[in-house]
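Quick heads-up: it's one chain on its own, the form predicted on its own, in structure tokens.
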Amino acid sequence: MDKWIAVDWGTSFFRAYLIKDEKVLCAAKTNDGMKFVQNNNFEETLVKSIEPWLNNKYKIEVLASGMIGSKQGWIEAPYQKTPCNLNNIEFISPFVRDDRFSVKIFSGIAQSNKPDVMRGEETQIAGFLYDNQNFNGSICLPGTHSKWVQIENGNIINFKTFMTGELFEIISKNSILIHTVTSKKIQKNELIKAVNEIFIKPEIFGNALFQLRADDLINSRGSEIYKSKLSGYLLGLELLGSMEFWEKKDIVLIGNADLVKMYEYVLQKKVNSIKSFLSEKMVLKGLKNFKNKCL
């Protein structure tokens, strides 16, 4: 196989990956998320990080997904609707001066019924199903905002999205917890507590916000606590409101390790079965399965 680059660029970060009869040579991860790209200047950001890797003698193809392919990104990749396959993505090639290379971006997806939109999580769905072409079941994607994804005979059905980890962020930063949830651990046993304490009585979720900051107060048991308690209210809710895609059903996990490892404290005794992979791992065969689809 020739080489060719696979781009992750979200909003906040780019990962740039160099890629060789299926081996990662080279990589490059910086900080250069779309939202930080000043004056529209996408091909200089992409330039400037894989120029090593490009040659005078032949055209290398890019291929990339991500916020990238957003109204506010480089070129807005139209979202395909569900139920739609993967297998039949689309992509938006924008223009480049520099003729060492070529950009494909490809769609994101969006849900009419119920309004919800995705990109990039799709890519990540995409590599799982690399390997697992017969699944049919339930795949959540932890994170900012984290999705719950019905998925049959390769399509995605139907998804959720709920905004667990910019709340998060949001009130522990911004609000009388900022002092409070510092810890950069969980405790799990806190955690879980949590959770089925929320899913016992979601209504007292705001009252058990403000419980954390008078506990730090009076008792000052440990940032670790509160932040894992505050880390299970709010992981509480998005079950509650998930659980049509997870109750005693085999699903599974994609993320970063630490918020799978969190998601599986919680979902363990919920489930039938869980199988988690690393969200790096899945953008790059994902990237992979539409390059093949899309020669």
Second form
Protein chains: 2
Amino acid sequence: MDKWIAVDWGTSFFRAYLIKDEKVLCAAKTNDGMKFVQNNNFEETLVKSIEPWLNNKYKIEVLASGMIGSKQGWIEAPYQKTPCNLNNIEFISPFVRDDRFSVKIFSGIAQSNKPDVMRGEETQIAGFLYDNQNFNGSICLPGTHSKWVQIENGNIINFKTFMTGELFEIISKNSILIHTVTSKKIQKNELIKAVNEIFIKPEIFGNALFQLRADDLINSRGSEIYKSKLSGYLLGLELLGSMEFWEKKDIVLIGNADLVKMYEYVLQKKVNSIKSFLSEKMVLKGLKNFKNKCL
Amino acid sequence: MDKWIAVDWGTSFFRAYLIKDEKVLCAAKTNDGMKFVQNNNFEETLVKSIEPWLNNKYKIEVLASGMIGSKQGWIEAPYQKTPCNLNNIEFISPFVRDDRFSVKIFSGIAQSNKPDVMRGEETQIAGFLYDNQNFNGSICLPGTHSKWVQIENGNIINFKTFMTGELFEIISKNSILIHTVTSKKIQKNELIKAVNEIFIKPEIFGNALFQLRADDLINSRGSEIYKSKLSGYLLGLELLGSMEFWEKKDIVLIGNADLVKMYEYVLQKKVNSIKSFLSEKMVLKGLKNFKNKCL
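Complement to the form predicted on its own: the form predicted together with another copy of the chain:
Full assembly next; the chain just shown is listed first.
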């Protein structure tokens, strides 16, 4: 049958898509992330979302990637090592009681030196390469754990992960800055100023964070400024630490719309060219790419 | 009367001491930090701890400092501005129903440019200056919000706060590193290596954090190494950002024993001289110093 199911199953989210001829017929998005699944009930959790798409006439194939293939997930899909060709990505199939579907979970990628890992991002990268087979350059996937990835001839050569998004999250929610960075908006000029401050003196980071609180206590300039600065300090530190991936290069951004915009804004004058793509689309193309390769 | 009560009242702790002739007769230490006091019951919370020391014959004086004097505390003791002479520190007295004691709460210190604040640390500094009136140099108070303070002729000239301890806390407890940095021990050589890595390239910070997790997944070298490295990255970033306070200078450390040891270990070859003192002792001396000045 020409229908199949694509699943993007991360630590804290679950997304499934029923696909025919490269078109998404239906989608199911839940909060059933890997870490919320109790007692290894992965099969039940999956069925809960895809049940309407199953039938007793033929077996449908489920292709999944993300943290679901980690040690804490459904079944461990061992890491493949860099340099890694995305045309040869491996998978593992967990035992499934329900005979209406089978499951393939694709591997993540590990780098020994310097130690680094990814699970899920390789699928997005494969999605981009599906339409851009001859791309040589850098791909950035901003997010909780932002990744900068060097691509050559369809291979992941080398990559670097930064805890940028997670630091932003825990500093905003768990530190003394909780009441200082409440705004939902970002001021572009304050963002850029903060990036530039960090570019000049990255070591001010810990002091710059406390200054946001102190400035709020003394001058109360409004949380939009403080949130923009916090974002800028964290983004600045990441960009300074990943410069070999983007300086005067052609880069590709894959992420959610808001984050991608922020990176575009800061990087636009510093790089050769930027092309941006949405994660969700790249995941689907990536799983399609993997599907074609493992037929 | 020659007895008085010293109170060190912070965000998350409460410590009171009954003092006579510079000797501590009794101490009460509880978790009744400012942030845990409900409905402004500051007087009741204080009495709960000092009740046994009170009598109906004469009024005893309570001298307090720390976050209890902040906007969220008992009564706001307005900040004094830098440059600030610790011999002229101001206080404010909250209204007290109980006629067995009176309360003085001492001011914190604020700096306009660059914005910074302290509440409680000025008392520890006054404690050190009590026996070292002619000290000119830098004082470091490591902790949740580490402070580096420049002292000249009994004045606080300039200071810089780093969120080092708080970042350590939230990264250890709230990030993906939670299972990686469980050890209670630190390996000195790994600590120093991590400090040096940051000294060379501070911008690796966000990547270095993720590498701890990746290295744990790939090589499982034991959490002692990862905790030492995390400590080193954070300490390194602080030291690089505070270099003007310590490089080839005479410095004084005031803090808890473990933290002070770590700073001594890392700084010993980089500074002229180090003298170390315990926070608790300095707070008592500092309040005694303030007491003498406001008679």
